[in-house]
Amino acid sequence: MKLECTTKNLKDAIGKAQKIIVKSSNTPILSSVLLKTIDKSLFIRSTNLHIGIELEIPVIIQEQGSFLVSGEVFSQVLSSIPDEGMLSVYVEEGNLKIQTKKSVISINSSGDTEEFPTLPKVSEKPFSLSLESFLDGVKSVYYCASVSDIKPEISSVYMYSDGNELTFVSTDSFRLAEKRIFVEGLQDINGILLPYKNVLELIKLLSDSEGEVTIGFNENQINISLPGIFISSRIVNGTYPNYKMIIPKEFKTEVIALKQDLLNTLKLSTIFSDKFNQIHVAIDSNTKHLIMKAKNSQKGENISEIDSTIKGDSIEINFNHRYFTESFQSIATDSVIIQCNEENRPVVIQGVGDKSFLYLIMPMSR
């Protein structure tokens, strides 16, 4: 193998590929990156067996070939080379040589290229949407997924179609987030369960990219591709809970307040919340006041009043302040509507005028 390419293109690709490698001496091949030339491109592949990525960059090829190299070592070497200009990459005497204008670096092989895992490719059921929309859907809900693998179905982001809307859902049984993204001509998707850990990797791998993404899937695997990037991830085999059963259809109390006012008060209340992260919210329909209280026996107490519009019955509810606060990262509007019933029933939070995102929290018992 012998080629020339821009330093920046190679550095960016290796930077992405090494994000998912397994940094363990017990599995040296999974801590490696496969370099392989095909026609006029260099393909760079890495995998941890749960998720894998293959990147394509244009190069000037003088000799075709392949090489397996430590992802961490290769990334460290490239990070020490300035972005400007071209560099040469070639195999000589079983080592990978990187030659710049001022230096020649030699890296040992980390194994046989024929033993490196392939990435499963799925040709069934492809559909496309903008990468921005896909990431919006994933980022709006993923933080609600359970981080425990005991119940893999809820340690996932659930994707399904509802007409022309691609719906993303996650829950950890204490709260739930649902985001709907319009996709013209969307096919029927009964359900895809993306593992939470793989979702974190997807966000890291794709956040600095743009364009249209094509998604194909079967019962075991999902492929996500856009120009120059191909990602393959396993999916969870299972049935997602019928979450719609717990979303109230009617409410006895509605509160509208500015999102920033709520965030500021929650930030203050966090200082004085107890060991259970508990805050107390009192909605008084007579005085039209929303009052947030937090008390800690060691630190002190905070009582704050928030300007708001209130309809319906008075109610007092306890919340985990972290669950409450995290919902606002997915709400784009300036004002928020909070809807509730009895003190032990689920509370729904949405942006005023935006029905694409719904957030549900289970209150805490006193």
The other form holds:
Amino acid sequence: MKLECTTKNLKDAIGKAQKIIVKSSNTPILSSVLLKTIDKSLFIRSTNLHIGIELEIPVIIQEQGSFLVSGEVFSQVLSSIPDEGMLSVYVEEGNLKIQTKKSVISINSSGDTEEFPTLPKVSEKPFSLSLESFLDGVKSVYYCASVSDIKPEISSVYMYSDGNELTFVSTDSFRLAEKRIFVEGLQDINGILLPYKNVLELIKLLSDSEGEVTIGFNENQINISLPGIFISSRIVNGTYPNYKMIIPKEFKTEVIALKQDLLNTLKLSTIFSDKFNQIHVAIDSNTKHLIMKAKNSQKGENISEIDSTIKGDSIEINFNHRYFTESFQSIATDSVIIQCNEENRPVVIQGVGDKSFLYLIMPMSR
Amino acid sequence: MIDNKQLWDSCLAEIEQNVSKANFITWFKNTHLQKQDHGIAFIGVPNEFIRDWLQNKYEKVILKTLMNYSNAIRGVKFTISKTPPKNKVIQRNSIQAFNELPLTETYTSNQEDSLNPRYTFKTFIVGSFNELAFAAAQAIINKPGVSYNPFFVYGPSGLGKTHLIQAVGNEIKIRYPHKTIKYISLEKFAIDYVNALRNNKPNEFKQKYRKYDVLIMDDIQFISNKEKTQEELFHLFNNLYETNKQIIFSSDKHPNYIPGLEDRLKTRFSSGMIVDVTEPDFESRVAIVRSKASESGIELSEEISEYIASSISNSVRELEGSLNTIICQIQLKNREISLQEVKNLIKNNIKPKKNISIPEVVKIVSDFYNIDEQSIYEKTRRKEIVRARQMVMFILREDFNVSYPLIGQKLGGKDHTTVIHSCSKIKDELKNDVELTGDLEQIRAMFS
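Switch from the form predicted on its own to the form predicted in complex with the partner chain and print that structure.
Every chain and every other molecule in the complex is listed next, the one we just looked at coming first.
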């Protein structure tokens, strides 16, 4: 193998590929990155057997070939080389040589390239949407997914089609987020459960790309591809809870307030919340006051009032303030509407005038 | 024959010597031999990455090694199986303050078709006790409304009838999304009908049920003596049947033995496929225990699963109940649990061996035949009493293992040969006489 390419392209690609490799020394194959030339491109492949990525970069090929190299070493080497200019990469005496203007670096092979896994491809008919929309959907909800492995179904982001809307959902059973994204001509998608850990990787891998993503899936595997990037991930085999049943349809109390006001108050409350992150919210429909209170026996307490419009009954509820605050990252509008029923029933938070995002929190019991 | 686990373990040991350690850990960890079927060994692997790899690189090696250990194996197939998470520490501290979203409630049935999504074929265990019912169910899924219509499943309570028929519904729902499915228990159907009559909307009721492509009706035996409901069901049945809509019934009895069921319904129920589910055999019970445990992410030792399976024999539901107790304990204690602990935990769930006195048996049987209890003990040869007396003898011998001389002695000083004759007579008649079989079933039901 012998080729020339821009330092930046190679650096970016290796930087991505090495994000998902297995760092332990038990499995040297999986801590490696495969380099392989096909035609006029260099393909870079890595996998941890849960998710795998293959990146394609344009290069000037002098000699076709392939090489298996330790991902960590290669990326460390590349990060110490300045971004500008071209690099010459070639295999000599079984080692990978990287030649810059100033230095020649030689890295040992980490195994036989034939031993490196292939990425499973699915043959089912794919659908596509803009990467921006896809990431918007995923990022709007993924932080709600359960991090524990006990229930793999809810430790994942659930994607399904509802008419022309691709719907993303996650929940850790204390709160739930749902984001709907309009996709022109969307096919029927019964449900894909993307494992939470792989979603984290996906966001890292895709966030500086753009264009159309093409998504194909079968019951075990999903393929996500963009120009120059191909990702294959396992999906969770299971049934997602029928969460729609728990979204209340009618509300006894509705409060509208400015998002920034709420955020400022919540920030203050964070200082004084107890070890359960608890804050107390009182909605008084007579005096039309929304009051947030946090109390910590060691530090002190704060009581703040927030300007708001209140409809319906008075109610007092306790929340985990973290669950409350986290929803705001997904709400684009300036004002939010908080809708609730009894103190032990789920509360719905949405942006005013924006039905595409819905957030459900369960109040705390004391 | 060595079991699958041993076979696979010894294969792995051999393969391990031939591949590098790193390769072995990467590709062979978390694999297992699921089953052997007609010489094909099914290897369960965690995901597609590993499946593709093993298929391309190691299929020959695996096959060769397996063939060394078992002559029966002619091929290998790789399938992706869910590996349940090992039961690790479950963090429960500081969580008490949080209320959870009632997500578990969402498992209780879908509004429209009332099917419970939890009942699927993935969790359905097939054994000799229900394989016919299972096969018929599969045929129905492939051709709803064509293969076996109506499909009638019967068997004692707690053996998975509801699971089976709901799984059929769920599977049809997935395969044929445009088909409308309705699962309803007979009781609900009856209430619905009464309400429709009360609100003067019988036509709406008719319309409502006739629009379904698949109608699944559970616990049909409760239709006894509900004449109007029977009539309505009769018309509904005819309508659906004529339009080739699939109809599925479950009951705890064969349609011929549902008391108070009109003949025209009996014959219609019998016009399709009637299958029974019986009590699971020991191996199936072990399989059930294993699969239920791994669903909850817990692995039970062989000793324990076998103990549970051997101590609870008659109902899958009771089996599940006991298993839940054990799983709960394991999660609470957060460690493996010993056989002794298991024994203590489920000792209350195990039914004591039935202890029933001879006079009690006599009472139940004479009540059933509506004759005077005393007449059984008397020396009379009236036909109806002879039949009842023979029945008592047969049950005492077959179900409670009482010796022939003792039976004779207790039933008014009869000779043991008389008893032997009675028992063999009933036994012979049972082969041909359906009515007698039905009587016996009903009497036996009264003992439990």
